[in-house]
Each structure stands twice: as structure tokens, then as C-alpha cells.
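Just the one chain here, laid out as C-alpha cells, in the form predicted alone.
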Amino acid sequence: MTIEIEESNVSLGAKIRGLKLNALSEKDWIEVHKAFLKYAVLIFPEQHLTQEEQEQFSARFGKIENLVDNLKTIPLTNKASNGELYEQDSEWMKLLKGNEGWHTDSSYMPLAAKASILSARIVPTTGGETEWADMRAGYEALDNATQKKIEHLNAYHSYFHSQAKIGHTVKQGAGYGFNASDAPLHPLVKTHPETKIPALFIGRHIHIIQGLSEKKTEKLVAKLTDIACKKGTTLLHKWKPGDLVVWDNRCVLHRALPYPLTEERLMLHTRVAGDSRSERAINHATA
């Protein structure tokens, strides 16, 4: 089969047709990588790929991540194992709840996330879309003073601080990150280590911005964020079952869509960590 690339509208992503991901040769994976480098977010439409097969996908990026409970792909439902709809309040979903802010998966742990898989289970009749925005249009969309003023700043990035502020007190434990005395500590401006791009780096997990209060630094965030996702530079999938998306998250921003909580709505997601030259900490360099 011949590989169909079909370009988005807006300035990131692509869908991926004439390809089997479970069965994928060296040739195929060298033009899937050029593509993941140019769009950013490539959409796999109705591949219906095994948990063992999407984590044999995912290791062509790199090395899985280990996530909560050291597991390297994790079921995100609103079900339990019980066969129950978890309660909207449960330490759950309210965990589930933060991915409906614009982030980058991992910058708060010392080594942010290189790219994130996600394959749709089981979807509700409407909502449950996941967004998508482009960091290295958004760069080049601020002006040249604003440019000017972040190249050298950098921000701590707290998963503790981003729930608070939806009024969830996470615990501490695996796969929640650090603290604000010793959260890692990212770049505003981060050029990728592949294309050599400059993208912004930003999100709702940062806690605060070197050299900046607390209040001129959520002012700026939201700032950056506003000029980066907007129309043009934002692309927004509904899923299908078996439908897989691979996305970069060192030049892009995602976020989950609510959806009717009445309802099931399984994915599947694993985890490539970063290369430690590039994803790693400016403040945990040495780890």
C-alpha cells in the first residue's frame, strides 16, 4: 500500500492512511518519523492496535516512560475496574479533569515527556475531542519585543500547582512530579533538538517564572497562551475506535474536550520520555 499524507488546514498535523502500524517496515518508519517531525501531530485513523502493539509502536520514538504504578501504558476512563462510572468527584477524575487545561506531558517531572501515543477504546456519543496547538507557530507569532523578553527566561513546573488551581490537592507519590522547592526547571523558548525550530514551552503546569512574582508570572502564561492557541494553530480531533494519534511534545500543546460524564470513554496512552540532552531540567542536569 501507498502512504496517503493529508495535510491539516491549520499550521500542525496530518492524517496517516496506506499503513499498518503493527506490521511497519524500516522504510515505512523512516517516512512516518519525517512526518512526525514536519506536522507535529500525525492521526492514524482506525488502526485498532493491541496495548502490546501500541507499546511496540511507541518504542520506535524512544524509551516508554514508566507512568503511575510503573506501568507504561495507562487506561484513561471514567470507569472503574468495579465496572462502575467513577463519582465527578473522586481523587480520580478529578485527575483526569486537569488534562482539560492546554500541557505538555511531563514537564513537570526532571525529564519532560518526547512524545505522547494515544489510541480511543471506547468513545462517547459527543465531546471527548482532544486539541492540539502548535508552540512554533505560536513563537513566531509573538512580536519581536515579546520575543525579546522571554529568550531567557525559564519557569518551574509543578503538577501539584496546576491541580491546586482546579481545587484538587494532589498526594505525593509516583508520577506526580516534585513540589515548588524543587520542581523542574524548563526553558520559556526551547529550540527542538531535531529541526533546530525555537517553539514556546509552556503550559498549566507552570508554577512560576524566574524573576517574576506569581501574579506577572500567570499573567504572562496566559498571555503566551492565548497568542499560541488560536485559530490557525490549533487542531482538533474527534475519535473514532481504533483511532491512534502520536504527537511531539516538545513543540506542542494538547488538551482533552469534556464529554458527558454519563457516559464510558476508554483510551490507551503511553509515554516517550525525552533525550536527556534536550527534555532534561536545567536544575536537574545532573540527575
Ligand code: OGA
The other form holds:
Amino acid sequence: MTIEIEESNVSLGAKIRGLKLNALSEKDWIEVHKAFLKYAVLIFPEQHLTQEEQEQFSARFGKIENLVDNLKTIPLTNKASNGELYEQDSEWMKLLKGNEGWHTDSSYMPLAAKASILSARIVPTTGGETEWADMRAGYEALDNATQKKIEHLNAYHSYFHSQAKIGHTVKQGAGYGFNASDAPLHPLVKTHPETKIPALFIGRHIHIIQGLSEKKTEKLVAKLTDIACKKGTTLLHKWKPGDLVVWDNRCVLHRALPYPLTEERLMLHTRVAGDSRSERAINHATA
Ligand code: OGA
Ligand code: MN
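Output the form predicted in complex with ligand OGA next; the form predicted alone has already been displayed.
Zooming out: every chain and molecule, the one shown earlier first.
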């Protein structure tokens, strides 16, 4: 089989066909990795991987993060184990709801994520798409004065505060930024460790930019997000069961789109940890 790359019509994203991710040769992996660095979001239609195969593919990118309950893969689902859809105001639905704001995964943890892998099992008839925005193009789109202004700024990322904004009180826990000062601190602009391309590192988890008030932080982050996630520049994927997507959290933001509350959606999420040399928070350095 030959690998087929269909570029999107925006600055990020490509669809890849002609590969079976559960039987990837070394040669194919090299192509996939090259495409990952170039396009930042790779969509693989009709893969239908098992959970184990998804984890094996994810492990190609690095060490898999332990997520909620120490799982390597979490089912993002609105259906409870008793077969009923969760109540909208339940804790779990608030966690899912948070995904509808632009974010990058694990920026609120001492080690931010490198990549995320998401596959579709059950999709609603309408809505429930995922959208990505290119933070390399976002940085480039800023005027010189703004680039200069933010170049040396750092921001505290806090899950506690981002969830509080949508009415979700997260219990105090390590790496969740309960105390503003131990919330992980990351630069607003980061050089990609592999491509060396500068990219904005923003998203809904930013609580405070060091040296700015909460109000000024909000205003600046909103401005940057508006520019970097401008309509017409983003990539939207309408899922079909069996599709798998991998994205580079180091240079893209993503969000889920809403869907009817009466319909089921089941996605499998696996997350790959960042490299300690480039994704570790400034204030969580290890010896
Ligand atoms: C994620 C995420 C969005 C979606 O998996 O990290 O934010 O569309 N998902 O479910
Ligand atoms: Mn996410």
C-alpha cells in the first residue's frame, strides 16, 4: 500500500490513507512522523483500532500519560455504566464540557503533553466535531509589537481555575493549580523542540500571566485566541466511527463542539507525555 496524504485547505492538518495503523512498518512510521511534524494534526479515516492497538500506536510518539484513575486510555463518553446518559450538571459532564473551550492537553500539569490520540466509537448524528487551530500560524499572524510584548511572558496554567469558570469545582490535587503560585508556569511563546518553529502556547487553562492582573491576562489571552483561532483558519473534523486523529499539543489548540444532549458520543483518548527538556513547567523543574 502506498501512503496517501491529502492536505487540508488551511495551515494545519492532513488526511492520511493507505496505511493500517495496527500494522505499521518502520518505513511507514517515518512517513507518519514526518507528516505529524509538518501538519500537526493527522486524520486517519476508517482505522477501527482496538484500544490496545490505539495504545501501541500512541506509544510510537513517546511515553503514554496516566490519565484519570491511572488509565492509559480514557473513554470520553456521556453514557454512564448503567446505560443512562449522564445528567448535564454531573461532575463528569462538567469535565467533558471543559473540552469545548480552546485548550492544549495537560498544560495544567507539571509536564505538558506532547501528543493526543483520539478515536471515534459512537458519534452523534449532528455536532460533536473536533476543531484544531494552528499556533504556529497564530504566532506569525501577530503584529510585531504584540510578538515583542509577549515574547518573554510566562503564564500559570490551572485546571482548577479553568473549570471553576464553567461552574466546576475540582478537588484540590497536585498539578491542578489550586494555589496560583504552584500552577505550572509556561512561556506564552514556545519554540517547538523538533521543528524549531515558534508557536503560541495559550488556551483556556491560563489563569494568570506573570506580572499581569487577572483582568489584563484575560484580555490579552482573548486577543491572542481570537487571532490564532480565527474562523476560516481552523480545521474541523466530522467524525465517523473508526476514525483516529493524532495532534501535536506543542503547536495546536483544540476543542470539542457541542452536540444534542439526548445523543450518545463515545471517543477513546490516549495522551503522550511531553519531553522533560521542552514540556516541563518552568516552576516544576526536577533536579
Ligand atoms: C481531548 C479533547 C475533544 C473532543 O480528547 O483531549 O479535548 O472532541 N477532545 O472530544
Ligand atoms: Mn483536550
